[in-house]
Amino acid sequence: MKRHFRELSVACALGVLLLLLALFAPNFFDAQPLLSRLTAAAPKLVLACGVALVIISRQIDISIGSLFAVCTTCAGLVAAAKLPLPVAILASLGVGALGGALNGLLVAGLKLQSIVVTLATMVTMRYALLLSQQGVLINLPPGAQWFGLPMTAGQFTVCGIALALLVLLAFGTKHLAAGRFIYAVGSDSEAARLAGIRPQLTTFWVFVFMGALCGLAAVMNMVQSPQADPNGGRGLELEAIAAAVVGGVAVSGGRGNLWGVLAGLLLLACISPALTYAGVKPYWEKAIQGAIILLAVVADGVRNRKKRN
């Protein structure tokens, strides 16, 4: 119970929240505005459970909001050419694994701080996308929204590709020697490396996971709309760093639980909708979201002072 406290805290404070949203906003759950939001921040589930990896590999990538939007740009181009969607997708997760390699190899192959690393790839790739595609929309064929589905299948589709992958994920972080590596790295890099693991080889491939993750997130959230936007994903890599954080993923790395990082994902994402039943002002869910954010580092500051003591 001890060791999962910061996991149930933030599950606890996200029933608190829904149980108020019941007792005074009942609409919130009405069916159709409720998947239309769970959809919406699936991608966002698929991004915090890699930058949840990262950080317990005690990384960081910021880059990832840029990466999502080439991303995007690639799958929508691919898919305007009237190729098949599912060349769209491999396309997508191929570019996005390309853009986590070139991370991987300047941090782990060059031991660079990846904080430096990824913002410098986080500007070039934005301002680069911005030049090549003057933040024109791109046009889907009709094929490509919802994968060709109706909308409620496409939206229960999308739904189900996050919480699959985070099932997969939390599974084979406990039970398989990869997932164990990169808590081992995240913990104490030199202490892995006498055990037989490469510490190197580990946060490159961590890197090339994120990238391909950026790729799925990004083809998860154009299916939904009949056009591709280059310019979308700014601010995600906050969002998901953030879920991360509040979902109990220790920013000195080799902590956290990814079922921690959806009750992370789904309380501030629960902020913004219960403040607007609420009747408050809408600026008023930056300054919560930060202060929750705020909180979440400060736990994880204190606890750490009472290990070392």
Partner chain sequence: MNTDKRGFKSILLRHETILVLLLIAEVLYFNAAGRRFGTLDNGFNIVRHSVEIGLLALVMTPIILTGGIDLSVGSMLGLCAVLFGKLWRDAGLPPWLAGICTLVIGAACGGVNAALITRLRLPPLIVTLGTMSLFRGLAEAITQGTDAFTNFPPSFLFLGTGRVAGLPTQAWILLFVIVAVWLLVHRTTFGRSFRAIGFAPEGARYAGIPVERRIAFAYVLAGVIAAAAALTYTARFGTAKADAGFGYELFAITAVVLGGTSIFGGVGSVHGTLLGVAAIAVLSNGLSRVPAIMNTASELSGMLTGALLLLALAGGLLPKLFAARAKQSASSAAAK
Second form
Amino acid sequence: MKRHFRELSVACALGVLLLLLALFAPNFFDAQPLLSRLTAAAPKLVLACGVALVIISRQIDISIGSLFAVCTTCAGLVAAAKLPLPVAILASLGVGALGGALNGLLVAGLKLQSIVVTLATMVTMRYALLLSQQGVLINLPPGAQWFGLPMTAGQFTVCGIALALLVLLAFGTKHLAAGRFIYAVGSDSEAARLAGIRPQLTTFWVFVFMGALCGLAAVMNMVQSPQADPNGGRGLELEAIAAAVVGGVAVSGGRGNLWGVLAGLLLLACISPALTYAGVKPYWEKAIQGAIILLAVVADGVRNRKKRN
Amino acid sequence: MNTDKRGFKSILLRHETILVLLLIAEVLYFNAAGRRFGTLDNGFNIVRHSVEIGLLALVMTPIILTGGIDLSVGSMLGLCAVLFGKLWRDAGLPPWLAGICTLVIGAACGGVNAALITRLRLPPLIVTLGTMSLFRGLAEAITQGTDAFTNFPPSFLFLGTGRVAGLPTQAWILLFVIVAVWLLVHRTTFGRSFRAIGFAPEGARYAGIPVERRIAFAYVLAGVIAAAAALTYTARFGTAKADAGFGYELFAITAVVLGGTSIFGGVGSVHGTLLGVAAIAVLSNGLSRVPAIMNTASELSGMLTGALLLLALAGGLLPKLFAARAKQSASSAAAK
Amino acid sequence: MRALKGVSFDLHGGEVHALLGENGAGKSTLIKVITGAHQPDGGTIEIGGQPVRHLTPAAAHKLGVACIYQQPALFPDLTVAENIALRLEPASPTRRVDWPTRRERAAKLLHQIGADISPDAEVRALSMPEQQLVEIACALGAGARIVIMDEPTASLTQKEQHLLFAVVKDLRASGVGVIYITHRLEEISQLADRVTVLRDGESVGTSAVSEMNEASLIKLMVGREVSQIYPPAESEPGSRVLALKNLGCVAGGVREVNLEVRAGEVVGLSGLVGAGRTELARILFGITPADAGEIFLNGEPVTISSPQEAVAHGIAYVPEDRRRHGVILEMPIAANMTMAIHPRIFPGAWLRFGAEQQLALDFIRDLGVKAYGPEAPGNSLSGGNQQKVSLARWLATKPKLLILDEPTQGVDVGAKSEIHKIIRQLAKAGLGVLMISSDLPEILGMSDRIAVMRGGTITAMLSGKSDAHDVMAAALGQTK
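Having looked at the form predicted on its own, could you now put up the form predicted together with the partner chain?
Zooming out: every chain and molecule, the one shown earlier first.
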């Protein structure tokens, strides 16, 4: 109980928010708009889970927004070339993994700081994409949208993929040795080395996995519209990191839980509709998100300080 | 010469030499291939366009020297620009008074970062990530997302478009800040302290350096200068909007790291940062003057900047590798 | 410098073999050789009757060598059960984690050593002794044949000590050989079967505990002629520079310290590692401020809550960890020397390179620092010269009280005697010097008076004419 205090408090905050919405704005829970909201949030959940793993291993990745756009473009181009959709999906995953491997190589192989490495790859990839695509939207063949399913079924599929991934990852980080290695490396990489774990290798694979998740999120996002947008994904890295941090993933590494990340993401995602219903102008959304991030960080800081004393 | 530097003379010299050579190569190439690149007007143009990034990069240098980082400078610029507009238009303050108030607001924004980092001992990366979102969000909230402040009096716009003694007005501000920050970093005990903290925060504490106060100073200074950059930005474009300076923090950090300042702290110089800013500014301007690639110049320059940063990062590693190897062979020789 | 010269040591299954020696006698180096962390450059190691070559940490682990260090190498964010599991389970990433088994195994191991720790507790929430118990559980779970314990009782309470002794006895009964390193003589007679004494990197004797008494052990530990010549005291103690009344600090583990240091005298502060000497220095220097008692400087009561205040009061502290705290290795020695006197030498915060250069050159000459110049970075100097730079930084503050923490640790013989001469001159010039040292001859040779700490407080004040036996006995808690 005590161990999950942080996650539970976020879940409680989310519960209160949902309760208030239910009381004052019951039509928030109307099926179709709610499903649309969840579908829009699903790719972000995938990214947030990935970045949570990165932060747990005591690294950071701010290139995921750019990588997301690169993957979207690749998948879009492949799909537009009339190749079957699975090929497009594979292309997206592959390119994502490749981009992640580049980050991982620089961070784990050359032992550079992940913040500057991913800053550099973020800028490079974004502008390379702009250069090659000129920001032109890619028209997708009709079979691509919603995986060729009716819209509602497609929305369920997208949400289902995100949920399945979350369950899988939550299970993996808890019950698979590889998942525990991530926590071990983030908690104390020297102790991990003594226990026979290879910290650099673990870090490398975490970045590769993060990249592949970018590819997955890109596909999940692309199928929601008739066109693939090579300009997308701006600021996604911040949303994902915010969800992870609010959800209780400690930036000092080694701590965090993917269910907490889900709670954090939903909390942040519910703010803007809640504001709308409360009559607050939606322009406050970003400020409130920032304040919530700071609140979460400060809460962790104060807690750590108390523990030290 | 500067005492702080001689120890790393070889590394820095090499790094800065490479940057100077790069800069010369850029100028020569664009002068030959570009249209109206090598004119005085274009020179002023480059300066005008790089003042804000330059200012932010200059104050980012001390922060990175202490081993920290500030991702919120771009957002501070945006918030300050909007508040300046608000103070002038809605509160009816004259531009000069509104400007002074804006600088105070910038200091307060930097103070928020400083307080969270030094009082609660939170990592700068995540603190400034949060304030980056907060400050930008506040700017959006104040302008309701769409409101833009325009029609500033010509006396204020002069700051961004006029000339004083033949140079663009804001060039004088940049020059003043360059000299001030250079003196701060290279000629005062503050610079010493920043380096000492970057190399060994505990060691600096044991030497009686007021570590927290020095770190706080660096972040507050960044706030003040971000506010100054907000003023030149607003004066240059003639409007203050919530998206002012969006993404500038990335260019500022890129320029600093490109200029040879180590992200681990301790090593670096203000002139290196200036060279980094110049390399980026000339590249971006020059590409837009080459007819063949004129249309894609901004994308190309952004990509090349990122690639340069990657190269600088990997290149910064080389001296370390050599040093480690030399040390290894020395110790193995000693063992024998 | 060689840490180990000639050590013969043997361990039988089912025995507790105590390893005894002063600080720096070579115990930790010996451990590192046995655990494979260091390679010996001569001699042989046999484990289980088999000669072992090229012992690595992994190989030692396989052969059943486990070591419990004073600072446990655990994962602070993970549970006890997981910490134990990560050590014992194979490091293959695709394996399924079996939490019930992990928890059961941890509970069983913890129960076996009688530790009242929940397997689900997070390690960061555990106290240091509890963390040590977790380490012991790891060793037990790994089925170690050789268990090395490095001063396991240093931070334990009485109750925890009894628990630990029971665990050690259990281990012995199950046929495990235990190497037990301690500074507490009474533990040896309670626990050990045999004892080996190390001195200056050599084993000077192994015998059954029943054949030894505490007096003979102390004699073996210190039985060395003071080979070095120390500069004689030339000054008469003057006025009282520092007086402490019942000084304490919970966080530093220091309590009820009473001490006086006079101008012109060198007070040696002796005691074993962990007795609270460095912690006392950190209180006086404002790094971990005192929360009880009073500090008087030149008769005036003062509070010291930061290093800046300490410097302003005329206190200087040359720290023990030269490389992390004493000198900023990447910076030039001139910058290092002026670092504590920024306000004085650089009025208005402007650097004055001329003045700095001059000051550095003066100190380089006066202290005989061997460096290619004031611009040489700290890491281009040898240990002894780094120490002189650290000393110069604090002399530059013109202090009234100079606290030296292990001033000659890791310093070669020549530099050592130079530093001793400097300390003497400083005392002669009227400074009060408080010198922490684990080097017994140094304490005896340099001190006008000797304060001995044990368990966070000063337990004995001896005259400078005392002999090694008296000091060691006081440090070990023996009353005559």
